[in-house]
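Presented as structure tokens, the chain that follows is alone, the form predicted on its own.
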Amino acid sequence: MEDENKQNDKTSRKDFLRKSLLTGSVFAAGAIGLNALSSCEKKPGEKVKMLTADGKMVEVDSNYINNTPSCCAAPSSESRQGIPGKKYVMVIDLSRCKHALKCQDSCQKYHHLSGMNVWLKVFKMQDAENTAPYWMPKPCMHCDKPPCVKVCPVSATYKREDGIVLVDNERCIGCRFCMAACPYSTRSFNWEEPQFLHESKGMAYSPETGFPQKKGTVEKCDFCPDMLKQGKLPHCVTACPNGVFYMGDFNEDTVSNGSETVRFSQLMKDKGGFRLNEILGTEPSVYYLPAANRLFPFIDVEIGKGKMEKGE
């Protein structure tokens, strides 16, 4: 009997150690947004850059990346909490924008948006008659003092502790008070039935992805919180071929455009960073670097190829 107890004890310890190692491996993989069991569309062995939770850029094998953009999206109730300890900011370098519209294409694709609603618009800007024009991408500003949140009668739009402002279309009644209150005109209204409802079969709605859309509700740029949870950059950041967009954590004073990671405060100081219409007191979380020493000459484009190229 004693030998049998010893044997059982050894077996129990072995099972405990095996389960502990397995659990530890799962948490270690989850901490950097990796999933060894997921499929991958990229070529085997290709290195992909990712932003870790502490603001560092690392290279990982693409085989271990979970390519499902909504795999970490929270349901409506949980999506209001935000990511603890984070305060997300975006920086847009106007000197690098060539109007490639890869940012817009990527945003439309991964949020399943139709051609009528565009969350990320790119405007042709000109500060004065005798100055050169330039391109200006404009997402939602994710204000620290968002007027859209104050006017919503049903708390459908809300600000999280990590600075992200989201819209819950399960609560939205379509009054459009938030659209009237937004001084940046970054919100869209679903006047018609969305085009991609067939792709949403069996998919649970989450304000962190805005999908599936719903007729009669408001939507806007969401900073891709489902990607940020995985330590990845938003789709517009990674899609831009010229490094126009930087994303990062204000609390850690770090932002990255995928190819370089810099100090947010130093970038603002060295490049003369600013925010749109700061006099309004909304305190946007999107910052701009002026269109000085531009990488590309300005080339105007025609409007009307199925895209809202100038935000019109």
Contents of the next structure:
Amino acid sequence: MEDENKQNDKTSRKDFLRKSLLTGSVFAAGAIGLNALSSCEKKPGEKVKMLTADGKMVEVDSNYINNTPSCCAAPSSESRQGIPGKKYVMVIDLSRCKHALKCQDSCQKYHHLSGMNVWLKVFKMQDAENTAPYWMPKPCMHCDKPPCVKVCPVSATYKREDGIVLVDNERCIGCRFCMAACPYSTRSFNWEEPQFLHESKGMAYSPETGFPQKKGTVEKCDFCPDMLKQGKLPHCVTACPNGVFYMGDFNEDTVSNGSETVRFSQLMKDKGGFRLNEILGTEPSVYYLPAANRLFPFIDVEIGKGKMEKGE
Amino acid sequence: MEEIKKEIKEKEAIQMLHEYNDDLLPKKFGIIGKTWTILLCIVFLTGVYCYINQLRNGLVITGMRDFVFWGIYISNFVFFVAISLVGSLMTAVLYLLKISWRAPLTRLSEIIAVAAIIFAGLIIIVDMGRPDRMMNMILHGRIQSPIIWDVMVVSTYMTLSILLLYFPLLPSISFCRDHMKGIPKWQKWMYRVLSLGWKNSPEQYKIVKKAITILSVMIIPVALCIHTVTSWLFASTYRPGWDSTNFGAYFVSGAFLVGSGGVVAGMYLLRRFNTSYDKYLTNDHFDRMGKLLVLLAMVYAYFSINEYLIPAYKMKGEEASHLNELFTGYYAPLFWSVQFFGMVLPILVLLFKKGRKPLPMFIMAVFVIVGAWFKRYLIVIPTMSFLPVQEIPEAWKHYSPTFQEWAITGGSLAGALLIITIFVRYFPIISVWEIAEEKGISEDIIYKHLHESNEK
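Starting from the form predicted on its own above, please write out the structure of the form predicted in complex with the partner chain.
Everything in the complex follows now, all chains and molecules, and the chain you saw is the first one.
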């Protein structure tokens, strides 16, 4: 069944995906009833498989899919520049996280990640026996002194002027030294041919989106620079129902979690922000707010039962 | 009267030279030698087959995953680099110290070094996720990365080692070229090409000797560098167990130990399968190598104490969970066996004169080598497997190498042994002219008569 579809839809899907998925509108585009394609060369009645916002695989008539032009993800060569004048920071409010994992789900879907490679993990933390447990989402720290960038032999991972650390999987040689060097264990490796490759097949690769993934290369959280370029927030930020994540520009001193926009310095001052493993001197771009005055009581769930076990 | 004495002495010396030449010509393998070679070929080709499979399917065929992302390929790489250091020790350090008993051991240790460093280079490529992009290291190489340092020193060391093997080999090859009869055409051709038109003239000897001295001086810092830089691949990270300033010295001292173990094992096997080597690899050589092994093992013990006991005194958080796994946890049986058999027992046995006889020496050498291999396993893997990490599948938390991974690793070991075996089959493994110098035959006689044979 899948094979048949694959053959039928090969060209049309390829075409569609190249043009529309790159813009990051894959989930929204899943909704039916959008404008018919104007520059449509496809025959009517052709079906295209796609993911909806809530993770279901549906078949849609290709005529009902909106084809938005790709604008935002730069190819490997240009992705090294960064967005001028910006210095992105993320703030994660631990007092608001209840392990809903919406951030992780949207990250996985948006980046076409297979079950084994998880860029954003949510850990159950308990610092000592007598202290209270809390949930801690952990993206890439996008360190200002990144140990991974320091050790990369081919500059496949690099720090941009806007503070974002990216991986170029067209250059990565797969030595995994960056994984050894990263004290936050944020990096994943494509041990086999990526599972969800069929979804992103034929799309132009950009380190700013990380897909299509490639076998034998390293990948990690990228702060969604293609969204930031459009003035939008990364997917984890918008997906979180509790406003745990704030994203913003350090230079403008503003961060936003989608519903509220606040002064970064004020937020740090009011809530006592901190960074992980400050002692290592890596200077992360991700700040945490302590798990005090929590929105939710801590309800224990067995960790790792999410993405991993389902093998999505 | 004086002149007659001198003449007799000269005649004796010439006779000795002829004898050496006949004894030390490479000989055809017997049934054991042939079986051994075929066995090595089979293991090597199995490894090649599995590697082709890995190229096709990716590193997923190994037991490595995101959590334990370096496995036995890397520990095997460290092992190869370690054992290759012996070339510089035996040929360069002992040569510059003018220690004469080293003469029959130089070529053996140098071929071990060359075989090991070649496969160190190959196994590190095997570990790469994208070996097809190897050129990126030249096109986009970053001098800040310890991997680039490793590429540079390993290739430099490989070049120097090959030259240090090849230059003293020239007279021997030319002797084979002129005196070996009844050999196939290709073998004759090989000797002719490799001997580079060696004429056995005193000038050529002088040039070769000068080259050896220069190479010996050059290779010592490079040898220290290869293993120190290899240790920095680990020490430059933040991980408990790797994050150690002791690592360079610790690695180098362990490397000298395992390399010398390799030479002892090689000496024993050569004697065992070719009795004409008895005269050259004497019990005295074993005795001296035994003393050297004790010294090296003690130095290694010193750095091991620094490496484990001082962190264990503090038992700092993450460091403690790593050390507990080694001392009393999952890896404890392996850890203590390796410490005992690979270091303590050889010291105890080889301290005694009876322990320095060939057979007990061989057994200790095998313990040292096998212990060293597993020691590298313990240096590389436990560090990654016992950090408290969540959100990964249970199967990823413990690393156990897959069959194919073992096959590729075993193939690399077999490949290195194959290089040594083939070398022993086709080239004199003991250098006649260096032996002659060791025995005190004057240079003039060597230059004049080395190239003669009794057969005429």
